[in-house]
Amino acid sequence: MADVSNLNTDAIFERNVPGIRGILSEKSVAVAGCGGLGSNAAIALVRAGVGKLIIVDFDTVEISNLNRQYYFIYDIGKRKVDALSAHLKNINPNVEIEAHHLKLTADRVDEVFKEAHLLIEAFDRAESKAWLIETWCIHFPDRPCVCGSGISGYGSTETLRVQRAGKLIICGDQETDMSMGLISARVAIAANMQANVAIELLVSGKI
């Protein structure tokens, strides 16, 4: 393993679009799961140069995980949040992770969120989105909730796109289930979108 102890970590950054490096660095935000979609869009985050993200999730590293999420064979038994802590941790040391190992509960959502700038909803379940989304915006009507809604399946690329709804965001194609089953691609084409569009968000300075 390279030396990595005098790292000038801010050349991770260089290739950033200018200026925006020190935006990000100031601005927190929130994952609520850490499974295809969260754990994806963490990552882009923290590559971006954001300086801290609350992260939650209940469950370990599972074999089945593997084929979507940003975890590796090492990780399997893991709890999902210190897993993602140590890789989000690799790729900048110098980044914040306020990690909550436990299952999210709509009246812990104010206490958990409080810091975040922005919320990325990435639950599995319907319902799970519906309370974490109302909840959230109750306690928060001035920050954005970017959520991904139809992500299963495969291919229909074009399928996928962004609705915005005043300080509501949603990235996917907003019809498919989890039936279909999951693909890799396919989750981390809108787990990027959420990141995206979050980026966006927190460098126009509106909140």
Contents of the next structure:
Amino acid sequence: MADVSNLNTDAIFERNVPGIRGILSEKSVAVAGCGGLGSNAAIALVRAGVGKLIIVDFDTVEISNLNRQYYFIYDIGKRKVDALSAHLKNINPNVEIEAHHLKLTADRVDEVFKEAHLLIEAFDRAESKAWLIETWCIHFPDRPCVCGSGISGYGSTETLRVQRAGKLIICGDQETDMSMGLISARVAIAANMQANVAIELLVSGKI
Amino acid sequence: MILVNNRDRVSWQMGMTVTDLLKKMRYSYSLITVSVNGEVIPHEDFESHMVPDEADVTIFHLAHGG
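What I would like now is the form predicted in complex with the partner chain, since the data block earlier showed the form predicted alone; can you produce it?
Up next: the whole complex, starting with the chain shown before.
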């Protein structure tokens, strides 16, 4: 491995869209859930130059996660937040990661995410998505909530879309259920749609 | 008149709540998030939250998978 101690890490972003790195480096993004959506969205956000991520997940990496989540064979058994933190730091050593290994509950949303400018909702269960959206919007009505819904199966790329209402934005087809199976290509498209919407909002100057 | 999902027009009635609107639209799917004029309405308020005339309503479907 190359000696990275003298690397100019600003150069990571020299091919970025001009003018956005300075804005993103001041922003903090919450990522609730570090599975298929959360891990892939987090990677995209750090590659874009977001300065801080607050990541939350209670789970550990299992071999069945490797078909779509941003983990590797050597991560198996590790806490997802720890494995993901390491990968994010391997992209940008200067990114600030606040990792919470816990099962998020509605009563802790305010405390855990108080510094976040925006939320990436990346939970598994639709019921959990519902309470997280509602709780976030109650505590932080002026901060965007970017969710994923309908990311299962393969193909049907044209059905993946972004729907907005106020500060709530949903990425996905809003139909396909995980019971039909999850595959990396489609999950990662939705995760990157979430990240892309987040970047757009963060650089808009409105948050 | 209420506009739902930028597509469906539903006639408004005095005192109409979110629950009334969902019934009128024959929504039986429970895993949804509802926004009225850009404000997310918690599920527990569906029966009491009044939908004003000319409201812009968005009903999002929430599907399992993350």
